[in-house]
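Just one chain follows, in the form predicted on its own, and it is written as structure tokens.
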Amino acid sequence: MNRCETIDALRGHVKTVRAEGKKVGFIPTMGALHPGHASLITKAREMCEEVVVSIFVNPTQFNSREDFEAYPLTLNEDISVAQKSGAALVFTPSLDELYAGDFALETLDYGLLTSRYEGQSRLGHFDGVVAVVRKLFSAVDPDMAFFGEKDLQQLAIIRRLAREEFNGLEVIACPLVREDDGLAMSSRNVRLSGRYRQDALALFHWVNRVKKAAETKADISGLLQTISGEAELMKHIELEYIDVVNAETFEPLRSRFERYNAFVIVAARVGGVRLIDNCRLACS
């Protein structure tokens, strides 16, 4: 497996493999790779002859310096995971290589996609996400980019970015991956300790309750209110939101919705660690 630290070296590698007729798949990551990331790389390897993985902790998408500084740095382990999962190249740029000292961000306005839920809870977060993904897409110029459905709102935003600015780039959605007990896999999970790890399973249980209610055509709005009330009584959990949305537009859906495109989404802080989860609602 190859490793590049500069955009010029990366582009040279991609140009070479393209001359060989290979399709290039790309997975941008911030490192701390877990089986969820590995599943993206594996999927990319199934669909593309050349798989590029970037590892870069992007400071412009964090809402606090404390959260940025607490992010785990495990580069050697990450490179090993990427290689074992099928990556052909790992791109590990420096901060200056990507931003060249210019950290000014364009304020992103995709309507509900950027103003509600994660966009409302984490002001400016998607400005930073789009800024770095735009830079990475421009550097790699992939045929396909692979993103997990765990970051569902981010996925919808990246799809729109690709449609508007990267003609021909196909964004592939990959299923959310869970721990054995159901907790959605996240690099933040390592910060959960003791009882907080168990408390965090509340998010998984909540989305499953909504999924089952949808399958039986029960009152979704009433259930969402019930869950919100239960969360208020839980000592170590601060619920930010729980709702059912259209996965492409992030319009909220209530008692009547097109289930083929509906997801229940949730965000909460558990012992101070911010977690998100979601679940597709089954067709009926």
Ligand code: AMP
Contents of the next structure:
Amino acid sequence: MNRCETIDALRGHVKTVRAEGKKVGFIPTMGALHPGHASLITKAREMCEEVVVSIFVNPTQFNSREDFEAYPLTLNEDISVAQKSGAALVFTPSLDELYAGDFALETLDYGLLTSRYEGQSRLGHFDGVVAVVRKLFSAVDPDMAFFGEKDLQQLAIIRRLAREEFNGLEVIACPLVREDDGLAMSSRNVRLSGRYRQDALALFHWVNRVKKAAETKADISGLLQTISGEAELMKHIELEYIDVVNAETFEPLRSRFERYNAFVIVAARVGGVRLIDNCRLACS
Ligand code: AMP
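The form predicted together with the named molecule is what I want next, because the block you gave corresponds to the form predicted on its own; please supply it.
Starting with the chain above, the whole complex follows.
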């Protein structure tokens, strides 16, 4: 596997493999790779002959300096995970290489997609995500880009970005990967110490309850209120939102889930660590 740190070297590599007729798949990551990331790389390898993984902890998408500084850095292990999962090239640019000292961000307005849920809880977060993904898409120029449903709202935003600005780029959604006990895998899970790791399972249990209620056509609004009430009584958990939405538009849904791509989405802080989870509502 190759590693490069500059956009020029990356472009040279991609040009060579394209000339060999290979399709290029791309997975942007912030490192601290776990099996969720590995599943994206494996999927990309199934669909593309050449897989490029970027590892870059993007400062402009963090809402606080503490969160950015606490983000785990495990570059050597990441390179090994990327290689074992089928990547041909790991792109590890410096801050300067991508931003050249210019951190001014354009404010993104995709309506509900950017104004609610993660967009509301983490002001400016999607401006930073789109800024870096736009730079990375321009540098790699992939045929396909792979994103996890774990970050469902980000996925919808990236689909729109690709549609509007990167003609011909196909965005492939990959399923959320969980730990054995159901916790959604996340690079932030290592910060869940002691009992908080157990408390964090509440998110998984909540999305499952909503999924089951949707299957039996039970009252979803009532259940969402019940869950919010229960969360208020939990000592170490701060629920930010739980809702059912159309995964393409992020409009809230209360019925006819089968007609739309309906997902239950949740965000909460557990012992100070912010976690998100979601689940598709497959209705009978
Ligand atoms: P990150 O490194 O957190 O920016 O994530 C890079 C990519 O991996 C994004 O497309 C995420 O949605 C995806 N990802 C992160 N965690 C998971 C997971 N548990 N299951 C599936 N995809 C994931």
